[in-house]
Structure formats: structure tokens, C-alpha cells
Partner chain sequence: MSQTATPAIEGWFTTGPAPALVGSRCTTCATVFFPRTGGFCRNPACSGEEFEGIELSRRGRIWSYTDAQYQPPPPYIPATDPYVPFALAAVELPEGLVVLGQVAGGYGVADLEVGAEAELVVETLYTDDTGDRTIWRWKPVIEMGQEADQ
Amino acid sequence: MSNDVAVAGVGMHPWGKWGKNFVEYGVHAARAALADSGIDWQDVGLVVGGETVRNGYGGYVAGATFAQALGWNGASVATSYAACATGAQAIDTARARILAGMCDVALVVGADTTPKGFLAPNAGERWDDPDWLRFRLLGMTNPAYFALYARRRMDLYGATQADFAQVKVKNARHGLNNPNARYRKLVSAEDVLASAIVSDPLHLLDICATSDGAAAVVLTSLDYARKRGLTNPVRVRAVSTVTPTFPNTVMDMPNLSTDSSAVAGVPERTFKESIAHAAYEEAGIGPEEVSLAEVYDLSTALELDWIEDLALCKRGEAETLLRAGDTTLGGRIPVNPSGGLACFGEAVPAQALAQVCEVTWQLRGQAVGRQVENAKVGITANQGLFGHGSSVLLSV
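Isolated structure of the chain on its own, the form predicted in complex with its partner chain:
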């Protein structure tokens, strides 16, 4: 049985700091996606919201909040949360109900407003919450975790801070003409290297900002798409939402330690490798068939990790690809043609959906000013706190 569903429509609210609330952003994106699909809101049978945990109760129940704001239509509703992987989880929830025959059309929406500065835990003392303890006992911020991964690349594979800066230069160029990107300005390697160090070896410009933003996707069954004359839609071929396998041996935000591999042995794949592996397996598509990737560049160096986790090259070779221009538009396997988080900034529940929007535009040939030529297969990857990763594989 094919697990494919059709992407009938995609839409965004441009990223940035617009001073609106998350509902307005989300509804804007939802209506854009519905308009793109040509499907009427009244025909939507399921609304899945990506939860935002910073916007009061309405954010906790984002699915219902969006459904109400769009005008109650009696659809079923669901709300998903999985940190940065939220959007992909929401897509998986929608896809399952379509594949189970429980609805024909699902609308998936994520939107957020994000405060400035370090993301910090909720107030109150919680001595059994690792996300609280990592701040209290260690002062361990998100960028510090990113920096651990970056430093390993330097000490193990000979990456340099100039390589990391080059990722930013590339992504800034990619996003230059993306109308939904927040930052549309060329950046030089010197700019990156001259910016302040946040957590060694990462500079301020190596680390993505936070932002407001929204993205939405309309999914339908292949039958429904066909009936509406969508003969060759972009299809979701796989959604991977796997958890780690014990022992999880890579230090994972917000933990203070890893599992021990002394007894159980080191798993065949790291957690992040297993995320992509599950997507390829489900789709029956290999990494060599991928035309482009949208990966979660919380830091420049993390993009290099993801390239390897997605098996687009061997471990330790991502810098070689980067230096050869392979991951740039026009290269062998463009990475983050949208400009990535470097140009968007992070809007947690919207981000994984935004990746799917970009891949869809690329596979349709509609990515004006940043089009990957002859794009047939696109993959997304991201990772949230607490063992959440996700990968969505799409093709035409």
C-alpha cells in the first residue's frame, strides 16, 4: 500500500517581526494555502494545528484556535507538539487520517511569535526537569549545545570557522529573493567572523535568530487530488517521526548526559541518522535520488551535520561538498535553497511546515529566484528538544 498523499496547496505568512498575534499569522498562511489549492475551507475535513507554547491557552490548542478563526466548519481537529519537529508531526497526523480514509482534505497550520534572546524555560523551580536543570546547574543554553557539535566537526574532521561562515554566506545568497524570508541581504565571511562569539566556536552570525512566522499545507488523498484534476501533484512520500533507540549516545538538548552504551552497545545509527533512514526506507527512495534538502540550520555548523545525517555524503565530508560548491544553488545537491533558518529565523511550530512549503515550490518549479533545476525529490530534516526529530520526503 502506498503511503503517499498529495500536497494540494502551500502558503506562508512572511517571517519577520510584524507585531501581530500568532492566530493572524496562521490564518493568513492557511488562507494562502487554501487559495493555492483551490479547495474551499468548507471542504476541509480535518484541521491540524502546530502548537505554540508561548501564546496562552489558544496556542496550546492551536488546531481549534485556527479552526475557530477560519469560521467553525465542523471539521475534526488535532493539535500536535514536538518542539521544532512540530510541523512534521502535524503532517504525519494529517497524513495518517487521510490514509486511513477518515478524511479527504486536511489543513495543517503552524504559527508563532517568538521572544528575543535566549529561549529560556518556564518560571518556577523544577528539580526533576532537565530543561530547567541545564540552566540552573550548568548555564547550558541552546547555542552551547550547537557549539558542542560544531567543535567536534573542527577537532574530528578539520572544519574551520571559515567553513561555518561559508554556510551563512551561501544561505544568505539563497534567500536573497525569497519573499517569505526575514533577512534578505548578502553576508560576507568577514561579516560572520567579525561578529561576536556567542559560544565558541560559533559567532553571532552562525546562529539563527528567532522570528514570527507561519506556514500551512493542504494535504489530500491521491484520489481526491485526481478528482480535482491534480494529475501530477507533489506528493508526501514519507514522514519520519522516530525516537532514538537505546542507548542514545549523542548529547541531546536539553539533557545533561547521554545513555550508556557499555552494556547495550552502540546502535547501528545515531539518532539523527535514523531519522533520515526511516524516511528513505518508507519512501523507497535513496539519498542519491535527492535533488535538494531543506535542513534545520539552527547553526551554520549544524547544516553540515545534517548533510551527513541525510547520507548526502559520508561522515566528515560535508565541508568538502561545501567548499566545492555542491550545496549551493547550481551545485550537485543544493541545501537550503530557501535560505534556511539563516534567512528566516526560527518560528518553532511553523518551521518544519515552511520546509515542506519550500520543497513543494521547488518541485513545482515555482521557486522564483532560487529554483533548483529539474528538482524531482526533496527531503527536509529538523530536530527538536527531547528526542524529537523529523524528516519529510517529497517527490513529483
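Having seen the form predicted in complex with its partner chain, please provide the structure of the form predicted alone.
One chain, no partners, no other molecules: that is all that follows.
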């Protein structure tokens, strides 16, 4: 039985720091996605909103917030939260309802208005919250974790700061012609290495910013798409939202320690490897068939990790692909042709949806100025806190 649903429309609000309410961004993206689909708002049967914890009650009930802002139409609503994997979890919620035959058309929206600086935990004393504890007890902001991952690559695989800088150079070049990107400027390796050290070995230009932004996706059943004349739409072939398997022997945020594997043994796959594996298994598509990948490049070094986690190369070979130009436009497997978070920054509930928007444009041949030639299959990857991870696999 196929679990495919059609991507009928996609839309975004450009990333930046606009000083507006997140709802304005979400409505803009939703209307753009509806216009792209040619489907009337009155025909939407489900609205799934990506929760934004920094924007008060309206952010906690984002599905209803967006439905109200678009004009109550009687649709069912749902709200999803999975930190940076929020958008993919929202897609999975919409997909499940469509596949169950409970609706034909679903609108998925994620939007955020972010504060200046690090994405810190919500205020207050929360001693049972490991995310809060790592800030309070260890002073471990997210870039400190990114630096530990980077140092791990250097120690295990011989990665260099020049390699990390080259990831930024590549993504800046990719994002140059992306109208939704916040940063649209060529960057040299010298620029990256001359920028301030944030957490050794990572420089300021190795680490993504926080941004305002929004993305939206209109999903339909395949039968509904055919009735609308969409005979060969982009399809969501798989959505992976797996959790870690005990013991998690590679430390991930926000863990303060990891578990001994002395009794249980080392798991077959790390958590991040299992995310993509589940997507490939569901879709019946292998990594060798992937045309492009949109990955969660919170730091330049993390992009290299994801290339291997997605099985696009063997462990320890990502730097080789990067140096050979295989991950750039025109290469064997372009990674982050959108420009990635390097060019967008984090708008947490929107970024997994933004990746799906980019892959959809790529598979349609509509990614002007950054098009991957003959793109047929695209995969996304995100990791959220507390065991949340996601991957969406799409094809034509």
C-alpha cells in the first residue's frame, strides 16, 4: 500500500528580521502555497500549525491561530511541536489524516518571530528540563555543542577549519539567487576564518543566525490531485520521525551524559543515521537514487555529519566529497542548494517546511538560479531536542 500524498502547493515568507508578528509571516506563506496549488481556502479540510514557543498563547495553538487569521472556514485544526523537527511532524500529521480518508486537502504552516541572540530555553526555574539545565549548570549554549561535534570530526576524520569554511562558501554561493534567503552575499574562506571565534574551532560565519520567517505546504490525496489535473505531482514518499534507540552512544543535545553500552551493546545505527534509514525503508528508495539533500546546517561541520548520516557517502568521507565539488551545484549530490540555514537562519517551526518547499521547487524544475539538473528525488533532515528527528523524502 502506498503512503504517498501529493504536494499541490508550496509558499514561503522571506527570512530576515522584520519585527512583525509570526502570524503575518505564516499567513503570507499560506496564501502563497494556496495560490501555487490553485486550491481555494474554502476547500482546505485541515490546518496543521507548527508551534512556536516564543510567541505566547497564539504560538502554542498555532493551527487555530493560522485558521483564524486566514478566516474561519470550518476546517479541523492540529498543532505540532518537535523543536527543529516541527515542520516534518506537522506534515506527518496532515499526511496521516489524508491517508485515513478523513480529508482531501491539508494546509501545513510554520512561522516564527525570533529573539536576538542564542535560542535560549524559556524563562523560569525548570529543574526537570535538561535543555534548561545545560544552560544553567554548564553554560552550554547550542554553539558549544556544535563545536564539540566539529572537534569530533577533526579528531576522527581529519577535518580542518578550512573544510568547515568551504561549506559556508558553497552555501553562500547557492543562496545568492534565492529570493527567500536572508543572506545573499558571496563569502570567501578567508572571510570565514577571519570572523570571530564563537566556540573553538567554529567561527561566527560557521554558525547560523536566528531569523523570522515562514513556510507552508498544501498536501492532497493522489485522487484529489488527479481530479485537479495534477497528473504527475511531487509526492511525499516518506516521513521519518523516529526516536533514539537505547543506548544512545553518541551524545546529542541536550544530554549531559550518555549511556553505557556495556550491557546492551552498541546499536546498529546512531540516532541521526536511523532517521534517514527509516525514510529510505518506507519509500523503497535508496540513497544512491537521491538527487539532492536539504540538511540541518546549524553549523558548517554539522552539514558534513548529515551527509554521512543520510548515507550519501561512507563515514568519514564527507570532506572528500566537499573538496571534490560533489556537494555543490553541478556536483554528484548537491547539498543545501537553497543556501541552507547558513543563508536563512533558524525560524524553528518553519525550517523543515522550508526544506520541503525547496525540494519541491527543485523537483519541479522551478529553482531559478540554483536548479539541480534532472532532479528526481530529494531528501531532508532535521534534528530537534529531546529525541526529535525528522526526514522527508520526496520524488516525482
